[in-house]
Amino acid sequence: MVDPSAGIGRSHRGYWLSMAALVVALPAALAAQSWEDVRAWRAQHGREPVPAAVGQAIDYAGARWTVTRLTRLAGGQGHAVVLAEFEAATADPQAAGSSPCQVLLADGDGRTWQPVLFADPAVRKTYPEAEERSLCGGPAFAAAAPGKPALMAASFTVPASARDLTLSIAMLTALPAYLSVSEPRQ
């Protein structure tokens, strides 16, 4: 006959070993997940601006960047159009073009705008050459020769009341650093 109490010692030992493993594994899993959350938050919020002025060449993300124009154009119906033209010269356009790039415009109140997909009629009329330029990223760098500038442009539709505008250009490979160019004072 089988003694029913013979397996109790082994099952208790397995239970306590499982509990000990859980005490180690659970905090380790939480720490790993928290680290990823901290990294994601830092990439989004813990950014470090690299300030520059319109027309100033500055080294960023392995290229020599210049914001050549940051101009506010008349819009209609309570809005304005902001045109940003910029360029980046690098020895390796293919490598620069493989990194995702983000361009944003923000105002002094913390509001942000992404570039519009199609150029506003004010941009097409006043600066038609800007319409031919790519947004920041791969296509612009693909068209550039090594050491020659990749020409880029972005236009934004903002409320006419928006003030203290700042253009941000961020390359994924260079985060948390990003270029920060303020609208010239009138």
Contents of the next structure:
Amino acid sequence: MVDPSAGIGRSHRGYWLSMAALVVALPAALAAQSWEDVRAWRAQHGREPVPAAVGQAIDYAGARWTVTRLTRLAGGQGHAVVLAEFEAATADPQAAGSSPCQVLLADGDGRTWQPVLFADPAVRKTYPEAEERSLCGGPAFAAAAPGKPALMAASFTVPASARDLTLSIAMLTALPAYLSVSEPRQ
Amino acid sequence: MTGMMRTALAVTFAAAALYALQHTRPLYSDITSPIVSWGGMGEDVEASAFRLSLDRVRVARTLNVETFGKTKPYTSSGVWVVAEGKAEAKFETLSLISGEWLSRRGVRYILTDRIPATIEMMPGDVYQPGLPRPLLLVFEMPPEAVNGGTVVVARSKLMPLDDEIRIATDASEADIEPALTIRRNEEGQPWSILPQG
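And the form predicted together with its partner chain, for comparison with the form predicted on its own?
Now the complete complex, all chains and molecules, led by this one.
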């Protein structure tokens, strides 16, 4: 004699087992799908500062970097101009030059400024030699001999009230590590 | 029989639900459309990444562009709309690439590419956090598109769920001037807008 309630019990158990499997399988599928994207996003954002001071040489991205000047100049109409001069010496300038490089200036409020394309007249007047330098990247390294420093510069236009400025230099090949240099105290 | 009825009801309900879902689902373009902040003339309108204000909108039949001592007239079968204001990035350096004039009838006019880049205008300008910068937008359109048009500004047309600022203007077909001159300045405000004569 077969008990019909046994079959119903089995199908109910199967139903709830499937539901429980879904609860596990759906988040697992989502996590597997997005894991690569999350990893790529984390790898492309600077999250690990390599702190240095102005004038201090430090190893970063296979080169010896020194920020030689980080200075603020008076601009007009409520703005200031910040000039950063830096250099990097590497045995393989070609390899260093093939990596995209991003230079940013941030303040204590979390605002970030990109370098301006054309130097402010205040820079041209006070530090005319800065105009001879390239922005960070291929052209600067192409002009340097192996072991000799590639000379680079970036200037920024910021509000005169901006405080606690920090320069960051990030080479794509070295991310998430980036070089971080704070503005010297006046 | 009751079982069959229940199955038929369940199938009908499922079909109705699927039909309803299919016909009420938002389009992909709706889901990823920009997040709009609205405002009027003279107001500082805030989006999450930038703020914008429009001070004046002027309309003319002919536009004279004066740069480096030379003046060139630009005629149109319609009219020129010249909007002046200010824009400022809030947290990071950015460019505002997309500017449109949205007419009352829903027709969009993009920024003109006829005016030479020697006049500093949108697009092409870079906006820095904390440093408001004058903004100039120039459109060309039929006269009937002017009345009550809206200026729409965004970083790009291609960034889903990004900011968009819309400013309802007070422009009117009744205020069309015969000609306006945009003069490039070497210092201070990058341009001046002068009436005819």
